[in-house]
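Consider the single chain below, provided in structure tokens and representing the form predicted alone.
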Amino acid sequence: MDFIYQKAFNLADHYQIPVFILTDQYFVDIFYNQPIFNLKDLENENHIIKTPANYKRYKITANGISPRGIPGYGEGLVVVDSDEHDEQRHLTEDLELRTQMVDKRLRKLKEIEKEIIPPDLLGGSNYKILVIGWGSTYGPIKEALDNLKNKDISFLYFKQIHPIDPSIKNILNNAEKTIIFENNAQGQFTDLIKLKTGFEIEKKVLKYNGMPFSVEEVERNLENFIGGLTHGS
């Protein structure tokens, strides 16, 4: 989780952005032995300059990214705002600078793609069927298919949901079948999943009545799924 924390204050600083961790109240509720951890090799990044004189707060960028300064640290003055503005932080209702702004700042997410967490893929990749997790899933379903020993199911386990990695669609193409467990009432990463990339998993086990899957949840459910794709062959 260090690496974790650590990577969102990086890409808030340096994309000037919001950054969400997501938990949930099984990770708020349990004891957990924690190892001790290791910040040796964590670095805090400095996106801060030294302004010059001309100093644009909000200078249009091939990469969306507008130089950061911060009062007293250099000759520009710096002004902020929250309503649309020029590249001097003035406010405007020019309607051509307003789309050019909204274009810089849309310019990021192809940068923070570059940078995205890319899911674990646990088991063979020769697998038939892969199961789909986030979040506090990742324990039942990962005690599961330990318990199960099949070499036919892989899982593939998120870390990161938002941006989606692009190169989930090969990996859920691979697979013949592709099951997903969430603690939610509308399996809201499997309609994302399927905005992002077109691919429609086809088994939701969701569970919202405020408690974690067990691992024999996981266990049945699975094996109802097996059962019934060998009944149905």
Second form
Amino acid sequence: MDFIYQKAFNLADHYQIPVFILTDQYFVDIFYNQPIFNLKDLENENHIIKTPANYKRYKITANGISPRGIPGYGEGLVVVDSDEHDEQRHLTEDLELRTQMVDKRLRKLKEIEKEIIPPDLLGGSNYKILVIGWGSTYGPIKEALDNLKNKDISFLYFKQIHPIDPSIKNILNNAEKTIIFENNAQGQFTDLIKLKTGFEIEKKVLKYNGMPFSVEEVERNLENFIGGLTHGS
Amino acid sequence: MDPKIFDIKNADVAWCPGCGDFTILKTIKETLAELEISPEKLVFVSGIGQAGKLPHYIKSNVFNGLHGRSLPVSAVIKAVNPEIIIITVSGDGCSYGEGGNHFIHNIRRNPDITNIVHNNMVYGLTKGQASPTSQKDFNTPLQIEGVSSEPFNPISTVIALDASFVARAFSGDIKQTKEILKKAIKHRGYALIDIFQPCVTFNKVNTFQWFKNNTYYLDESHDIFNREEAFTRSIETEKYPLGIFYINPNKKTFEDNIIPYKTDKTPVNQRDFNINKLEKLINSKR
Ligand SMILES: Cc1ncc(C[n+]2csc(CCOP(=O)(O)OP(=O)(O)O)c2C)c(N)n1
Ligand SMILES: [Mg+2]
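Switching from the form predicted alone: structure of the form predicted together with the partner chain?
Once more the chain from above appears, this time first in line as the rest of the complex follows.
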């Protein structure tokens, strides 16, 4: 079982970054039966080090991660600052150092990209039509496709929406037609996919009256989108 | 202990020559040395402003975060490790303006921290706009016709909230400020020390001489355990009283009150994750 929340905490700890988990009213208001968590799968990472005497909070490293110390654990002093700083922590207006520090922070992004959760492909891999969704659209889309029983349609479901891996373009390119369901007014994820992969999703279905998509609504939209194809091969 | 152990070599200090912040820094270093508190035992927490830069000029653990947000960070550092001594330092703008909400509710929580506010009655860092403690009619490049609002009175506000230790000092008097500071650091619970501090560049009204002429020390006749008396003294403005206004020695601290320490005093950050407890918690919801 994946623990998305746990992964978020571990990522935040490891890379020393904020990690956002988006939710919505549908997610927080629904009730359903949930099997007991298998806590054996929990991985509780610990990224705090015992500081040496010459500890540098913002040490410049190859992967961009400076080992994290906390006050009162080890011999070093831990100094955290919100303004630009040198490795030790001192405030700096040295422009060269500023560039080095920005580069250091961005190197972390390269590392984080190695840990992207890939989207799930539900349905066969020989799809003609690809339905895209993320977040709480999962349930209605999955149920609609189960009802339609059309082997030409598969569902690409994103658990992680940023950063995304540009190679997902291949999955999108394999479809003849693409359609996305988003519970917002502007189709931000559609735009993000375009920005990161260059791929333009053919049809956006947006719902923003505050209600989640119903299964029937997804089915109707799919039928309209593919015309007579719904009960095809 | 030699106060020099708190020095940072080649620190690039941004304060103007003659700034009251220098004497506050000196006072803090000497106080800590006299109390034999070494740098590793301390965390300095600050917001943004000239006062907020002080932790960069003293050898210690430091969290220099966002404008107005020094107190929540201080309370949390204390909560995860009550063995650490926290000194929160920031300006009047940072502490009483943008940080005003935190300031008030922090008193209700009463974490064991010492809160030093450099009160120069102006925004120094951003070049001289009015702060919450600027006096009425004070002219600034922004308030060109003078400040129209009444100044905020931090001392009477915190006494009204029954803060556990309340004092005012003057940066120009190192000896007395040190005595107050020592008591504040030793006090268990939240301690506010508002320190009058001349800003030589952006406040030409409330100068060193002005503070000398417009302040006096509370004497032995003042009962520091009497809240009503303390409140009466706090609203005096003809001349501003200096010294300890009020102490409430009977309040429990935030750390005493929170659940993790009810049965176990081990600092939270030194405890291990316990999977059995988690399992029990989840099962208790079935
Ligand atoms: C969130 C946020 N709001 C506003 C500012 C701009 N700002 C920086 S310092 C400051 C006021 C400084 O005055 P004070 O806290 O009295 O400190 P001083 O410089 O006088 O010691 C302001 C408004 C900021 N940096 N961040
Ligand atoms: Mg100020």
